[in-house]
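Below you'll find only one chain, the form predicted on its own, shown as structure tokens.
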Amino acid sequence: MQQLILAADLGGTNVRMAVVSPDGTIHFRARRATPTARQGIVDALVGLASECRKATEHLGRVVSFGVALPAVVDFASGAVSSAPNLPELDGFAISGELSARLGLPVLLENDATAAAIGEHWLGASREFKNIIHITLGTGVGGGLILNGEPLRGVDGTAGEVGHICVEPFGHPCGCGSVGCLEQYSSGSAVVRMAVERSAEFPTSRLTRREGLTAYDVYKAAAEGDELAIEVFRTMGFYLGIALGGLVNVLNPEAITVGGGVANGWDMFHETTYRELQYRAFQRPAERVKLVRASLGDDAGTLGVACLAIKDLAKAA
């Protein structure tokens, strides 16, 4: 009987959890919606852990629990410092009360640096030292690989690439600021240009306000509407800007994204490619690989689960 892996990938919306063998292999997926409430969170997972569990059982003995969350942490104490987007969880030791009630030891990362550290032990940047990783979802979100191993930076906050200044006069953030990449490269910043520049282009069939997707505006611009052409373009435009910025200051051999945006790739690659080749010094932009990120849905988990081997090795 081997040992196996819990890894969850709590996010804004659903919850999802896997069970993970040392190699990577998954052998069972679950999801919930994400609860509103701080203890409904911990039920959550503790509902999904027990699913889990029961359906692998036969597969050998769940020895660890690792969880992405879209918050920074505070690794010594395995509290959430902040988390814009499940606020409940603030000031939270919530891998305190998961290992109390699963009998299991827990680690806690940010979701984007999980997600960097899945796809460079099994996805798109597995070849590679130095990675810059992109998570393009309601917001965006960054994680960095570094001579092979995370950066976290001294609280926990490297890798917000979300909150990088694209326009000192822009758009007011939910972090405080204005102007930051998360609100012209994010899904939710995909619906809100399309409704702010729709009157702009008349014809376009994005004429509905109401229960707007990002998916909607990229399944228009498929189709050749110009103002999700010309939204996607802006999209791209300032994402290349930021990883232009990146790749002078971090000069990695690849960026990587993922995210539920990333499946409008087709729509916007040329664009961050382009602006990134314009504001990076030559030789870097040269250099740098922009790919399409593997892993999908599996990359928070797999991120997690990586941690969490890894863990076991150095305690063995």
Given for the second form:
There are 2 protein chains.
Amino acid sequence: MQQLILAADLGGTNVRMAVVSPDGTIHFRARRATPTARQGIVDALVGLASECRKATEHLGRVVSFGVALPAVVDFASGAVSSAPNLPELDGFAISGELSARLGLPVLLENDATAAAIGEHWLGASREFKNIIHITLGTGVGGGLILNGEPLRGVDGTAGEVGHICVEPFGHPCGCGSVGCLEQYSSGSAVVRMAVERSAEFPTSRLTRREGLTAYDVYKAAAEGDELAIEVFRTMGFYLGIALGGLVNVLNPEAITVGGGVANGWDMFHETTYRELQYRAFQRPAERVKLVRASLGDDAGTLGVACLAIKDLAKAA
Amino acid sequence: MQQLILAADLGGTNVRMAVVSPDGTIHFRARRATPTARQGIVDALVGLASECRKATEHLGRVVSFGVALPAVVDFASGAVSSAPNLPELDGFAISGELSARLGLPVLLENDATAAAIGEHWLGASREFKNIIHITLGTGVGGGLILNGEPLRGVDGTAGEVGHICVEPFGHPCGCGSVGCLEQYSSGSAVVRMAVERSAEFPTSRLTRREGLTAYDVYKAAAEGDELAIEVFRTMGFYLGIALGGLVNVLNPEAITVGGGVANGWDMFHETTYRELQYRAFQRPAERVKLVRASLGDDAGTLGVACLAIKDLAKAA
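Output the form predicted in complex with another copy of the chain next; the form predicted on its own has already been displayed.
Every chain and every other molecule in the complex is listed next, the one we just looked at coming first.
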């Protein structure tokens, strides 16, 4: 019987779980809506784990459990240091509780860093060792791999590329600053900019639409709507500015772009690449590959599976 | 007889050399103006090396030679990849030539990275392992230490913090982009901003002065000149914006600020710190120390001496 890994990605909306073998094959996936209370979250993870174990018991034995979550984690102790989008987990030693209930070693990782590790292991950046991974979702997240190792920073907060300032006197950000990348290149920003600029484009099909989503703006852009095209141009422009700075500072081999807004890739990637080339020095700009992430929603689960597998190898 | 290290810092204006023992003591310093031709530079380094060896022959035996220079270096082969401020060295395998003439192993390092290593070894950041070192001179340079190791990037171009964009439609930069940090926080920028804004401050002692230097602006600021104070406020503001982004991305323990313009520390560091705190997330912002570099002109030579000493230890 082979060894199997349970890997979860605990998001603000859904908890996803997968059973992964050491070669990265995903044997089973399960999903639930994320509960709102601390105990509910633990119960959901335990319930999903039972479901996953039952579904794969003929394949092997689950030996470890990795959890990616939208939080600063204390990687050593397995506690959640702070989780702005799941505040009920703040300060919670969740890995101890999960470990006791499941009888498995548990490790935690920040979800953006986990996605970077996943893409590095099996995805778009697997041939590189120095990578910036950007997640364009409701917000903008990021994970860094340098010399093949994730950079977590001294408190585990590294990788917050969404809060690089790209407009010194720009739009207010939830983080308390103004002009952060997240205010121009996230899904929420795409919607906000479409609303803000609609007066300039009175014939746009987006003008005066209620309940607009970033996907609506993308569809309109793909069909030639000028307001929507302009919004994605702005979105791609600021992303290129932030990436140009990161290329100058880190001289990486690749930048991978994932998250829901990456589905609008054909509407922004040329603008982003052009701006990156303009902003960064020639040598690192020519070096760096700008590519779409390839693992989709599996990036985070595969990332924590990769860490769990490395831990097993170290222990063996 | 103890082992001694020759360490040089080859700048656009001066070549400095020092004799350093493995504990970091500097036993002798020498300096010459930087010649303009490739052969002149090699001769100057060889001449300074003879002078240094002669002056310290009673103390020990020189066993290795480190050279910091304003260039992208191929750390492995010992060649200069590109040197925008000393273009005569572009593509030159300088360490082979120096090694042959001096009978010593020679290693090269980028000067900003060398300064970061020096400050980390014996200077303001010696108790930390995750450091951003900024050099505010004619331009703005930078070096990164992550987990105790210098980050050079895949082509050796990492650390170019001076070319992070801080104003997307800002002042044109020599690098080909616009709005780079260097255009707001370097010595040249301080002078340019003082000239540009003098019409707003007709009573300033700096207005209509010819041949203004950054030091003149600093002196005026220290004496209460409002134009000069405003220039340093702007200089510190943009530095804080760039550092806030770096703190969000790297979550370092310390930022050290060196270079000639750091002499104006009391005119900008409070603005910079305030802006950094405003721009970065609370946790990494509270963590990071913003300090003045402490080694002055010796940072680069001590940095390459440190590398040479580590190499000796590895070889032993």
